[in-house]
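Coming up is one lone chain in structure tokens, specifically the form predicted alone.
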Amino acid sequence: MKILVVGGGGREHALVWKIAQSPRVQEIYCAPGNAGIQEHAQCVEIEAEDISGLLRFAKKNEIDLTVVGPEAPLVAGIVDLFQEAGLKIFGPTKRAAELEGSKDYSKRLMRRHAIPTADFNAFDNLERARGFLETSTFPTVVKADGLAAGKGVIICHTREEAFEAVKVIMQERAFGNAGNRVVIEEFMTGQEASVLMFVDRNTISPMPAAQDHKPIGEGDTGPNTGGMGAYSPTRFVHKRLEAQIEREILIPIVHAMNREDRPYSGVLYAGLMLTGEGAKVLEFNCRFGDPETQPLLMRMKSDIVDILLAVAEQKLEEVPPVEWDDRPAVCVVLASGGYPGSYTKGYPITGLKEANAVEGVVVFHAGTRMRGSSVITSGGRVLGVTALGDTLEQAIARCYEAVGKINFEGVTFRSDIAAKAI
């Protein structure tokens, strides 16, 4: 088979790394890829949002299956485009991807179908949003409605902070058109968890739970990022909670999408808050999470190509249950100094070979590219150092041992990934 992976981040490196292990695969292409991906695939200079260019490439190179990593091309309709051309592609259609593309739509869908989530209101007018905040209780959460690379969520502890958040999103346009509308929702407390599942409209195959660490700072402080680290499985999601999540969230959302004529196929990611009343949905994402994908695929024992192809062909029920390694995996993200704000690119990265030599470790590239024979930084999140261990403590130790061998100007990372689970 010839497979095309769309994207160039850590999630896509993990996907390419896992796909490359399949005996069914002869050639892998990745658009646009990165410095790490090129070790396993041929990188193609087509941006992930150039869906027409990707279609032309897939036709010309007779691609058997395209796997879409990022959310933007999904929301733009890449799946519809490929399917109309008779090409197999893994991911949801444009109408189904609105589940992530619009938080307002997602929240209203959950309200209509009684899927547990925080109470909310949405506004496309700055003054009306401010007026609502005048009578709100705090803390509260202000979210940009559209895609904001995981950064459009602001927790506000005071009315003044909320006013400023609405201004930043709607007036200053910090997240561009994603801020045409804001969602203001009830603040929930508890542990967060991520549960991803393979879906092919009618059949679901949940993956083990993971836990992301979105804030930039130790102890979950500072602004939100795309994710500073993750681990799987999380001890906070026990068997009884797993059953509640499947019964009240995973199965109902698939039925809801079918009833609203938006049948869902691909990976569906439920970001959850584990409250005293059970799990509630923070958000749905229409693709593999980043950095959750890195530890999850380290733990996957099955051939991922069998699963991806079955989903694309609507035959998931015919595939044997996915097998998972019982051992835990941890991913620590190394980011550029200044991220998630402004940062400088182009710094050489040292220690990659030494880090990859640590037992149980794979260093997944995100914001990297080649300059001559050197790997240099080219993004906010640069690397995802990921490790398997017999215990969570061992996985953490291996991960940070490898992190200690890598260096680049301004490197920053959290030293407490997975610590809350110990």
Ligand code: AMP
The other form holds:
Amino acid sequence: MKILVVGGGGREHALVWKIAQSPRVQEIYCAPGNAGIQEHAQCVEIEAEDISGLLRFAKKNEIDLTVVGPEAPLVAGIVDLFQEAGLKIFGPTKRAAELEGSKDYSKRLMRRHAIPTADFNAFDNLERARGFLETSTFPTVVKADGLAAGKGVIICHTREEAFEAVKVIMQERAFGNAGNRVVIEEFMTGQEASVLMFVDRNTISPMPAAQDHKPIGEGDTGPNTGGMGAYSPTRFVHKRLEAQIEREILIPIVHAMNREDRPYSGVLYAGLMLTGEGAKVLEFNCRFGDPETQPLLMRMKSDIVDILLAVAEQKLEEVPPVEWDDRPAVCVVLASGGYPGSYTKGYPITGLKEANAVEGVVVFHAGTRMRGSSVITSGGRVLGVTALGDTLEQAIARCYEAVGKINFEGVTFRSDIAAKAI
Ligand code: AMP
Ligand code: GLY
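Form predicted alone done, so how does the form predicted in complex with adenosine monophosphate look?
Okay, now the whole complex, with that chain kicking things off.
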């Protein structure tokens, strides 16, 4: 088979790395890819958002299966476009991807189908949003409705902060059109967890739970990022919670999408808050998580191509259950100095070979590219150092041993990834 992976981050490197292990695969292409991905795949200079360029490429190169990493092409309708052309593709349609593309849609859907989530109100008018905040209690959470790369959520401890947040989103348009509407929701407390599942319209296959670390700073301080590290499994999602999540969230959301005539296919990611009243949904994402995918795929024992293809063909029911390694895996993200704010690119990275040589470790690349024969930084999140271990402690120790061997100007990472699980 010939497979095309769309995207160029750490998640896509993990996907390409795992796909390359399948005996069914002859050629892998990745658009646009990165310096790590090019070891397993032919990188193609087409941006992930250029969905018609990707279609032309897939037709010309007779791609058997396309796997989409990021949300933007899904929300733009890449799956519809490929399916109309008779090409196989893994991911939800544009209508189904609205589950991530619009928080307002997603929250209303959860409300209609009684899926546990924080109480909320949505506004497309600044004055009404302000009026509502006059009578709110604090803290409260203000969110841009549309896609904002994980940065459109502002936790507000006071009314003044909330007024400011609404202004930044709706008036100053810090997130562009994503700020046409705001969602204002109840503040929840608890541990967070990411539960991803493979879905076709009839069958679900949940993956083991993972935990992300969104804030840039140790002890979960500072601004949110795309994710500074993740590990799986997490003891916070114990057996009883796992059952509640499946019964009250995972199965109902698939039924809800069918009933609303937006059947879901691909990976569905439930971002959860584990509250005293059970798990509640923070958000749904219509794709694999980044960095959750890196530890998850290190733990996957099955051939991922069998699963991706079965989902794309709506035959998930026919493949044997996905097998997972019991051993835990941890991923520590190395980011550019200044991220998630502005940062400089183009610094050479050293120690990659030595880090990869640490037992149980794979270094997944995110924002990297080649300059001559050296690997240089080219994004905010640069690398995801990932390790399996017999215990979580061992996986953590292996990760940080490998992290210690890598260097680039301004390298930034959290030294407490997975620490709260010990
Ligand atoms: P989201 O993109 O909606 O998942 O939000 C990003 C992050 O903001 C989450 O991972 C939480 O840490 C935080 N957050 C979002 N919504 C809430 C909420 N209702 N209560 C508390 N924290 C929240
Ligand atoms: N790690 C968070 C996300 O992928 O959205």
